[in-house]
Structure formats: structure tokens, C-alpha cells
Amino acid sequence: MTGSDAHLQVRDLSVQRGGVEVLDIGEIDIPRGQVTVVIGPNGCGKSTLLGALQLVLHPTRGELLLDGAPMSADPVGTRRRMSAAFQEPLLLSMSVQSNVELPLRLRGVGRDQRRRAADLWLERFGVAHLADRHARQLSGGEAQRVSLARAFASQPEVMLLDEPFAGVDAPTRAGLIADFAQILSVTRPTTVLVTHDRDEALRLGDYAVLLIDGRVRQTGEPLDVFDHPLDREVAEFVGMDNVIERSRWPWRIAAGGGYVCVRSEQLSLSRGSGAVVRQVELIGPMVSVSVDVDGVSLAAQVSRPQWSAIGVGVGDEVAVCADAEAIHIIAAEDERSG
């Protein structure tokens, strides 16, 4: 993607809090009606950048653009084309209408227009029905949908979300997610989407930042990022579970430095030989299964139907295969630069 392409610009952006600095971000361009997902470990800085993407966090040092222009010299204007929902609601002590009108109401939009908005978003979110009730009153799912209704409402170019299904339930989750990604599919913003979970990520993102330690270390296509890591740590991240030495992978492979990975899920386990099997672990309707191949230790993830029609347990040998389309190798360093 070239600046070109890009509704949103960050330009070497530097944030310090407590005199430390925990963003150093050279270049990341956001492209115009998608939904960038910004991923990475706790405390790597994916909500300082939407706090600075919010100006709400000043930098000390760098560049923020919107349609190519800096956002610091019409702050007012910038926050009016933007809109943003939290992992917490945020609801304020009244009606669920007047709270999903509220930034309609700051914008000085009539009140029968306002009415119109808060009307048809309620609905578009399936809580039409709780017009009347006290935001206090609401469930944590409902209350969550009240918090996207009211960011949609006024129909803004930019939508800033912090983790904003990470406090409900897991079926309340699954069917917030569904319709918001529909929504999205139909309205289209610019988002700017702060995540840690990877089928989240995959579901809703068409263009993915990495940070570590508030640096970027990957960008691209979420399906790119989470199965082409660029280096190790990137790889232990989006849940590679196997982080092989190349030296030490215990089956032919072109020589050379780096890793081999492969995802748990991708290994296969069948009766055989060749592989020990170390530990067992039943986790949900899967099985975790660590094996041991010629001293090498690798883990392997099969549904509790498939371990059982194998019918071995801790101590007894196995047959592992890995298709080899599914194994991602990390060059060494002098390789990549070669």
C-alpha cells in the first residue's frame, strides 16, 4: 500500500509516559475503508497508539495525518469525522437514547433528525426495544451494543475501537461480532481496530499492525502476519506453537540458520512409530499432546474422537507428519539480508 491509499498516516510517532518511552513508530499507513486490526502482547502499546490516533495522548515527537493533512492543526474537526468504543461502554447516566443521540446532540444536529439516528442504529444493533431503559440497567452485551450504536450514529469517517467485545460472554461475543461485521460490510469507515485475540483479528481485519515492545515489527493481510511471522518472536505471538531451531528439526529440511514452526493444530498424529508421546492434555473438545522426536520436543493438537481411535496414552509411540505446506521457515538474519 502507498501513502496514497492511506485515510490515516503515522509518521515517526514517539509517546513517553512517566519520562519512558513506550511508542516508537516509524511509519504505518491506514487504509481507507478497511478495518486495520492493531495486534500484540499486553503492554506493547496498541492502546497508546489509538489514544494518539484519538489525541487524546500528545507525542513527543512526530506526525499524525488525516487525508494527508496534520490532525493537530484542526483538533475540533478531526475528532468530529472520527468516533471511537471501548472494551468498557462508557454509558452516561441516562436513557439509552439520549446516550446513543448524545454526539449528534454535541454536533448540533436537530432533535427529530437525532431521533431518526438513534433510532435506526438501535435497531441495525437489535436493541431498538431498549430505547427507554437506564444505561444502568443494561447487561454487558447490551450495554456494548448501546456503545457501537452510539459510535455509529454519527456516521463517522474513522471508527477507534479498543477491544470492545473482550467484556462479554462468549456467545454474547460470537453474535455481537457477526453483526457488527456486517454492519461493517455495508457502511465501510476507516478502522482502527486494537485486539489481542487471533480469530478476532482474522474474522473482522483486512490489514494488520504488530507491535512489540511499541515498535512495529509486522505488517500485511492478518492471514499473511499470523502464518508468515517474520522472526521468532513474532511467531510465539500469533501462536506458533512450534519454534524449532532449523539445525534441530528432526526431519529433512534445507540447510541454514533461523526456525522451522509449525502450528500444533498442523501436526497430524497417527499409530506408529518415531515420536514418544510425553504429556496429555484435555482442553475443551481438543487434546494437547506433547511428543518427543529424537530429543526434540514438539506439540501436536487433535480432537478427542481422533486420540482415541489411536488409542495410546503417556509412554507409548506414535507417527507425527507435518504437511508441508503448513511448515514456515525463518531465515537466519545473514540469509534474509543475502
The other form holds:
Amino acid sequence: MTGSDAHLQVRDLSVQRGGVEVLDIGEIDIPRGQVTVVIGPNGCGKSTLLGALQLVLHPTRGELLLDGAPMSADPVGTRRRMSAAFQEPLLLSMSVQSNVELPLRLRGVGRDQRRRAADLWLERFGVAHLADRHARQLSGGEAQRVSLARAFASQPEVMLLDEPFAGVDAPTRAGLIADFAQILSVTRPTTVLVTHDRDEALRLGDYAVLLIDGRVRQTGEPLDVFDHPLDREVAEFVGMDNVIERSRWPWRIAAGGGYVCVRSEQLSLSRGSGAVVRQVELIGPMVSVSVDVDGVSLAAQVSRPQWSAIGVGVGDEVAVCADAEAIHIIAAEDERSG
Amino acid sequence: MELIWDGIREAARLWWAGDAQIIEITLRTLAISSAATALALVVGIPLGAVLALRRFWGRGLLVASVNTGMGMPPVVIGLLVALVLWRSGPLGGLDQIYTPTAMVIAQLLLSLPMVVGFSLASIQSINPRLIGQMWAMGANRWQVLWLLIRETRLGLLAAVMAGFGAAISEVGASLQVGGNLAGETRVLTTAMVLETGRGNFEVAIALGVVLVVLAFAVNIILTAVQQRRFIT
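Can you return the structure of this protein in the form predicted together with its partner chain rather than the form predicted alone?
Whole complex next, starting from this chain.
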């Protein structure tokens, strides 16, 4: 991505909390008009990064640029080009209508225009019928829809979202994400979405930034980040549950250092020999099977019917097969840099 | 017992006749205490907000001072204001001792800690993330203060009640800096002290009833507002 595509830029940013550096970012370019998902394990600094972008916390070092201009020069003006929604709906104790109008009211927009904008966005998020209710009388899912309608109502250039779907129960969530994706595809603000959910990241994200321990470890297309992690920790975060040192990998593979990764659901089991079943665990409709191949422990996942068809138990032998396309190799540090 | 009954009967008669002096004293009391409370709100709510939201050196000391101020004996405040406004005092040149202005200042100092303390408590109880959302919505400093007041209006009404109650009910400071001058600085409490001392119990009772009714009426109105379920 070239610099001119970047709507938001983070440069050499450091944030400390209680004397400990919780965020240390060399450079992030947030592409204009796309959804950037910020992913990473708990406590990796995702929300801190979003807080810095909202100018609500004070970095010890670094610069944040919006359209190439420093955001800190005019914090209120900058915030008025953006909006935010969080895991909690954070509505004020007033009617739904007033809540959605509020960002516009703060910008000095006239009553009629405010009303029209609120009507439109409440309608798009499917909560127009709740306009006259008090914010306290809403269910969790309804409140989150109102919160998102409020974020869109000021037609921001930049949308900063921190786990906006995490607090909503599963059935409600699917519908909300679908509506949200549809609205995003039409309005296309530059969006930064913090999420811990892989499916959400893959579904909504155009670009992914993966943080671990407050540092950017990998960026790129979400699918690429999930399928081609650059190092062991990233591999573990993106759900590669078999990360095996290359020299110990039990099958034939090109020599070298580093690791071989494969997801448990991409290891298939069948009747045969070569591996010994060590442990069997039922996880919903799936069966998680731990097998031992030449002293290397691997995790595989098969459906319940498949497992019954194989018909073996702990201590029995099975055949394990890894699909070559599913295998991802992480080169050793020295090989990568060279 | 007869003394009390006579007093109540006479008080009722004074009221019924619309005694000019009682009405005048009542109106002055309301004017002075309302002015003091209004000023205390204007200064005290932003101060409470700053104490609730900002961390700075000396904050703990300030909060402790506010809490001490809430229990400060009015005569001490009266003495301080009198010292400052006394003809030979630092602000003696303003010639404000024994004026309603001096009484407003004394009552302001009495009700301010109440307003700051109650504002601090209610603003501190707001979800900090909600305040973050206010900033994120593009509010400037004053708009955030306005939204905070709006969000904590129930708690702030308690601040109004406490502040007004402290102002209207005190007597020591009003005597010290107002002087209880008839037609100028005589208010309900100071008039009661005077009339009780003179043995004019019927007048003192009449004034006392007014004071209680006033305090009660103001609080009934504020409580009614506070207890409405949803104020939009």
C-alpha cells in the first residue's frame, strides 16, 4: 500500500501505563475506505491502540496522522471527523432519538437535519420503531443497534469500533453483523475494527493488523494472516494448533529450520497405522483426537460420524494424513531475514 | 402550654393579615439564599467535575477540604468573611460588611462544599467509558460538562437541595456579616433569634413556620423532579 492510500497513519507510537510500555508501534497505515481489523490475544494492546486513535489517552511518544496532518493539533476537530462504538452501547439517559441525534447536536447541526439523519440511521439498523423509547428500556441487542446508528449518523470519515458485537448474544449477533456488513458496503467509511473473533475478522476485514504484546507482528489481508502466520506466536493466535519444529515433523519435508503448522481440522484420520491415539475429547459435534506419531504429539479434529466410522479408541493405531496445501511452514529467523 | 398556643394563634393571625414585615423578611431570605445557592452551583459543579475526573497534585487535599467544609460551623465562616470585609480588613474598601452581599458571600461559602461534594460523588459514579464516548462523539470541554450535568441530574439535584438547605438554615454567619439590620439584612433566621430574645414568641413561631414551610416546599419540588422516573 502506498502512503497516499493511507487515511490514518500511526508513527512510532508508544503508550505507557503505570510505567510499563503497553504499546510500541513503529508504523501502521490504515487504508482509506476499507475495514482494518485489529486482532490479537487479550491484553495485546488492541483497545489501547483504538484509545490512542480517539485521542483519549496520552502517548508518551509518537504521532498520529489523519490525511497526513497531526491529529493532536485539533483534538475536537479531529474527533468530529470520526465516531466510535464499543462493546457496551454507552447510550446516554435520554430517548433513542436524542441519543442518535446527539453527535450532530454537538456539531451544531440544525434540528430538522438532525431528525432526518436519526430517522435514516435508525431505519437502516432496523430500530426506527424504538425512536421514542428511553435508552434504558432497550434490550442489549437493540441498544447496540442504536449505538451503531449513532456512530453512523454523523457520517464520519473514520469509524473506530472496539468489539461492537462481543456483548450481543449469538443469534442477535449474526443478524447485526449481517446488517452492519451491508451498511458498510454502501457507506464505506475508513473503519478500524478491534475484534478477537476470527470469523468476524475474516468476514468484515479488508486488511488486518495483528498485535502481540503491544507490537505489530503481522499485517496483510486477513485470510493471508490467518493462513500464513509469520512466526510461532502468531501461528498459535490464528488457531494453528499444531506448531511442530521442522526437524521433528514426522513426514517428509524440505530440510531447514523453523516450524511446520497445520490446523487440527486439516489433519485427517482414517483406519490404518502409523499413529497411536492418546486422548479423545468430544467438543460439540466434533471429536478432538490427540495422536502420537514417532514421538510427536499432534491434534486432529474429525466429525462424530467420521470418528465412529474409524471405530478405534485410546491406545489403538490410526493413519494420519496432512493435506499438503494446508501445511504452512514458518522459516527460521535467520533464513527469513536472509 | 398556653404560651405555645397563644404563639401559634398569633402567628396564624399575622399570616392571615399578610404582615408586611414577615413577607418582606421572607422575600429577602429567599433572594439571598437563592443567590448564594445559584453561585455555589455555577462554581461548585465544574469544580466537582474536575475533582471527579482529573488526577493532579493536591487533589486529595482539596477533596479533604471539601469534606471538612461540609461540616464547617457557620460561625467560623462568618468570622472569616467578617475579618475580610471588616472596614480595616483586606477587602474593607469595598464597604460590604453588614450588607446582603456579605450574607450572600457567607452563605455561598457554606453551601459550596455541599455542592462540590455532592457533584463530585455523582459525577464519579458515571461509567468512565461513557465519558470516553462523550469525547469520541466530538464534544468539546463545555459540551462534556453539559452532558455530565445532564447524566447526573438526579445526583446534582441533591447538591441543590443540600446547598440551599445549608444556606437558608444558617444563622451565625448571617448575624456576623449581615448584622440583622431591619429592612436591610434581616432574614428569617436572624429575625427569629431576635424575636426569641425579646420574648416575642408569637412572631418567632410565625417566622419559624415560614422557614420550615419554605425549606419543605423547595425540597418537595426538587424531590418531585428527582423522583420522576425518566426525565428526558
